[in-house]
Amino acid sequence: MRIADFRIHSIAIADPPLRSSYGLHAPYALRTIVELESDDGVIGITETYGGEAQVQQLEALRHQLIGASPYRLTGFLSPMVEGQGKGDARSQTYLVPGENPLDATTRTYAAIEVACLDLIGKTVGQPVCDLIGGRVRDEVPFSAYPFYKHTGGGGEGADTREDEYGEALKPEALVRQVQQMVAKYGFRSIKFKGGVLEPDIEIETIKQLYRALGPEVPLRIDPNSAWTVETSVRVGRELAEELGRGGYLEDPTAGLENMAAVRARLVAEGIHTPLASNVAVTSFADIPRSVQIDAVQIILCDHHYWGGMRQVQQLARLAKTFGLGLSMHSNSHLGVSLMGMAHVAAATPHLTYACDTHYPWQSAQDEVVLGGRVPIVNGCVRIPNQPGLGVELDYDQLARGRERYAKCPYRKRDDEQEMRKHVDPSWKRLLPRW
């Protein structure tokens, strides 16, 4: 079997005006769909970050892909998985996910690896999770992912979308948002995006969630490094009960040294809420120092920027060896990416926390998976019986996504610019802000 064709599709999907310490989400998120077609006519697919830079990285590989064996290709391309930076240079702290040039090759490798695995799985009639070691679970738990948000459902002009959740810039509105998500999808844990409002307001938001949902629902908060060490310690202290029941405090402050300082001070006070990270630990090179100073107790990986599914499995083994927890990070995505996450999580025994997903924020109107949106039932995605990733492309929907991309002005993610455009003309991302 050889790869006979390689197709790249740039698409845009409506995205609500969600807030984080990076700024404001644009009305559209950009994604890239890739197809690898074999000389037998079988098509493997993947979904990754969008925009012009990602397409250029993929296009540069065309001459290496056409005519190659999907069984061997990822081995030949394996030098790409190391990325172009080591340690702190690869940090996602200061750049929005998908826009760090130092891990561009890693993201690109991951996209090709998943497409190859989907192609192989469809050729031999086996699900991807069973190709990479065999599933240890048939369904994968995900968390609700609430955000502070402005009014609006995403999209622009005639493509403006219904605002399902409404404005949420106060604790009470955020609680209502979460209750809607739980009622619709059955989520059994909550990952809350902070770093947006004054810390006292965000503390109160978590406390109200805790009162509304009860202690059996784990809570997490992620301010994306918006706080000083002092503020991080104060938040950890005031939310010791609310975050300490199966939850975590994610990236409260910037850098491994500051994370370690927060951890040491909380432990000294008898507070053992774990610290999680998806921006301070983003490559294997970050792990030795993090373990040495006890900076991060839970790694939130992502098969896109960690270099693919098998890299995640290697990370899981290393995390288990050092007694670290593991979960998976997410960005605005569609069903192909969601199923990629589900398959690698299904084949990773050491998955200790429910995975993140932005999927509830995306619209059925944008889904490119044949048959519509991937079901999330009781907070879980079930691995289908079909081979490969278990999903096929709806080419009519894919064409609509391409048309949306052609019409919209966005070619990279820039949350800071969106804040200046819609909220505050002088806004800049500051770390720390509080």
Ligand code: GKR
Second form
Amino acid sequence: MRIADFRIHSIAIADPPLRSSYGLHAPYALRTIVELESDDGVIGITETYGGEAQVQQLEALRHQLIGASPYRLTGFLSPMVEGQGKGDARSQTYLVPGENPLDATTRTYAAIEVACLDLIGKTVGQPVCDLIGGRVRDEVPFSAYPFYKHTGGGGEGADTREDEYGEALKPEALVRQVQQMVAKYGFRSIKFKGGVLEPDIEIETIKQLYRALGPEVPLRIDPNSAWTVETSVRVGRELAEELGRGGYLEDPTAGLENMAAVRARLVAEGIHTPLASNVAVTSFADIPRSVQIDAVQIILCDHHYWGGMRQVQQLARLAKTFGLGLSMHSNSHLGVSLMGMAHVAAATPHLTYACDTHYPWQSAQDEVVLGGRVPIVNGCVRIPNQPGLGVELDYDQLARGRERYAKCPYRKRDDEQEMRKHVDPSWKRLLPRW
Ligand code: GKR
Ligand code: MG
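We have the form predicted alone; now please give the form predicted together with the ligand.
Now the complete complex, all chains and molecules, led by this one.
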């Protein structure tokens, strides 16, 4: 089997005005859908980050892909996942995910790897999770991902989406948002995006969530490095009970050394809430120092930027070796990505937490998967009994996504700029802010 065609589709999908320490989500999130077609006419697909730079990086591989065997990807493209920067050079601290030039090659490799795995799976009649070692679970648990948000459901002008969840800029509204999401999808753990309002309000939000949901629902908070060491320790102390029951404190502060300082001070006070990260640890090169100083106890994997599914499995093995937990990170995405996440999670024994997903924030109107949105039931995605990723493209929907991309002015994610445009003209990303 040879790769006969390589098609790259830039699409835009409506995205609500969600807030984080990066700023504000734009009315459209950008994604790229890739198709690899074999000389037998089988099509493998994948979904990855969007925008112009990502397309250029994929396009640059065209001459290597056409005519190549999808079985031999590791041989000819694997230098893309090796030999990049070291330590802090790989950190995503100041850059939104998908815009870090230092993980450009691992991101691009990952997209091709997943499309090849889907192509191989569809050719030999096996699900991707079984190609990469075999599933250890048929159902993959995901967590609810509440955000502080402004009014609006995403999209612009006549293409505006319904605002399913409404404004949420106060603790009570955030609790309502979570209850709505839990009622609809059955999530059994919660990852809350903080770093937006005063820490005391975010502490109160977690306390209200804890009261509303009960101690059996694990809670996490992720301010994306918005706090000082001092504030992080204070939050860790005040939420010791709420985060301590199977939850975690994710990237409270910037940099491995600061994370280690937070950890040491909390442990000295008898608080063992683990610190998780997808900001201070974003590559294998970050791990030695992190382990040495006990900066991070849970790594968030994400096949989209860690270099694909097999790199995530290696990361899991490494995490287990060093006694670290493994969770999964996400960014705004559609069903093709969700299925990729579910397959790698299904085939990763040492995945110790429910995965993150932004999926509830996207609308059925934007889905490019044939048959519509991938179901999340009881908080889980079930691995379908189909070859490859188990999903096909709806080409009419894909065409609509391409049209939206062509019409919208966005070509990269820039949450800081959106914040200045819609909320505060003088807003700047400050790390730490509090
Ligand atoms: O969607 O605004 C967002 C999130 O802040 C996202 O960009 C982060 O990468 O989900 C992410 C995280 O866990 O840090
Ligand atoms: Mg995070």
